[in-house]
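Single chain ahead, written as structure tokens, the form predicted alone.
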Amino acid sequence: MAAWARAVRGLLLDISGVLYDSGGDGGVPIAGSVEAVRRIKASGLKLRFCTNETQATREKFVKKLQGMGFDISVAEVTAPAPAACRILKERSLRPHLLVHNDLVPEFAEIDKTNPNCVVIGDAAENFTYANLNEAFRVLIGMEKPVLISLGRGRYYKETDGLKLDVGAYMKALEYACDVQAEVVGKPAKMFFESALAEMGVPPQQAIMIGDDIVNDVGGAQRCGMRALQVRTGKYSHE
């Protein structure tokens, strides 16, 4: 075994495309993934689930995964929405939300009156022309537009095929409003640093495992970690 492998103390594990394939029916676990999580936990390695999931609150998302047999708790999940809420509070930002309906409760304690920024997530069916145009109008009306994106993924895999992710719509707003989005989820360095801090493990002693060569692998490597790409999820389409 290589010396660096013996020094590993923690794993950061992506969820969608690694543990399960999502879908309108709730999704299905990837073969062997439930047992893999059990064995990782039994090994004594520290584990953090790192997801750009923004179609549900962490509580609802974790409950779905538990129903599939995964040993996972809300406290073990690093996700973009809670991080975005911290930023909004720290900077006194009031968001116009372009997110999935099921994610809105994550922003319950955030003042959304008279918006001075836009927060965009994987809104799925809410990505209509009318909704995108409304977000555009909020941004273009600002002297200094602020666009916060809960990730910048290009696409992801569901049980019925590939789906456009938030990054495609983020880029449209960037182009239309001549603004650079602040990305909160993967591959932002801050996202990985937060997960590492929650585990209490330095980057050189952690490995990120994901199906996305850019957001999972590339993002982790830029943070000083080693990373592995699994051959599930959207692997074959990269």
Contents of the next structure:
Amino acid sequence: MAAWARAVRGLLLDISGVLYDSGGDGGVPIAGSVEAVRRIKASGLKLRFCTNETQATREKFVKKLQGMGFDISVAEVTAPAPAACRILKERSLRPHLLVHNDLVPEFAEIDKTNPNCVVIGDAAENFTYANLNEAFRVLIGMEKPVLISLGRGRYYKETDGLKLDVGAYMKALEYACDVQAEVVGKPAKMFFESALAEMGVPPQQAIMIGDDIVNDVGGAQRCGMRALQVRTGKYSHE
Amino acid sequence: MAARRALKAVLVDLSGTLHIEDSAVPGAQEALKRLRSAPVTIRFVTNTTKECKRDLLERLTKLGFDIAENEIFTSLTAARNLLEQKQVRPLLLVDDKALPDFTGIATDDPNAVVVGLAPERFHYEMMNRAFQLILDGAPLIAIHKARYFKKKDGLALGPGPFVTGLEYATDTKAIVVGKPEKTFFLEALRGAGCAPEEAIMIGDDCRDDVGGAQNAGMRGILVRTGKYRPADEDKINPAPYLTCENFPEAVEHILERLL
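Which structure goes with the form predicted together with the partner chain, now that we have seen the form predicted alone?
Now the complete complex, all chains and molecules, led by this one.
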């Protein structure tokens, strides 16, 4: 075994496209990945799931993965919504939410009256013209618009094909209001750093495994981690 | 300017130049009549994503302008010409009112995407369809890339943000067909049998009308009507060939000095 491999103490795993392919039917696990997670845990390596998933609360998302046979718990998951909530509280921001209905409970503790920023996530069917226009009007009405984006992915793979991700709509609002969004989630450095801190492993001793060359691999490598790209999920289309 | 060849074609913007909403610019109908007596080809050019030629013609005729449908060249016409030239079948994300301008264009099994202003079509499912086609190599054609426009109840998103989102997701660049693109002005001249140096553009938008035309090799006249604001003429370099009070004054200049 190579010298660098011996030093690895922790793994960060992307979920969608690595462990399973999502879809309207709930999705399907990628062959062998249930067993692989079990083997990682048995090996004594530290493990953290690092996802940009914003279509559901962590509770709901984890329950779905458990249903597929994965050994995973909510406490092992680093996701953008809780990270965004910390930022909103720190800066006394009251968000207008353009997110998936199933994600809204993650923001239950946050004051949303008289909004002074917009939080955009992978809203899927909620990405209608009317909803985007509402978010646009909140932003354009502010002296200095604040747009917080839960990830900046271009697209992801579902069982019935590739789907537009939050990044496309983040760009739409950026262009419309001439602002730059603050990204919470991969590939933001802070996001990887908080996942590493939760695992208690320095970047040099951690590896990120993902299917997204920019958000998983690029983001992790910029943090000083090594990264592996898998040829599942969106890989073949990049 | 003396070295220039004689003028052979005049391009005229519509909204803000010939009319402002439902009223004609005073004297504009008369001026157009005088211009018609000169040996020049006239084309009416406009950026529109919603109104088909027929609707534009109807409005202008009502205001007393003597105009024929085949003299009108819009960003929708430009999009149509591009589709024919590329021999592609578009997925049309345009308003229903714009569809007559695409009559006869095959749209089954699409291999191109055209984006205009179509709020009711910008839903997730349709955007995904457009995205998947572009990812498979379909060209993305934008009627224009306006960020937003003014509605009675406030600002509303234009086609630009949706085009930008699709560009980002697919890592491609849209082909923009309206003003101020060079190809728009050159296409508008097609059939007039003259070079850009032999044409002049009259409009109220310094960047899109005058700057665009001058960039295509034409001369440009800026009129101080419509959306014109003081000092607009300083927005482009080189400056407009001429800045006039209104369309009739521009026509006088052409008749007296450029023929």
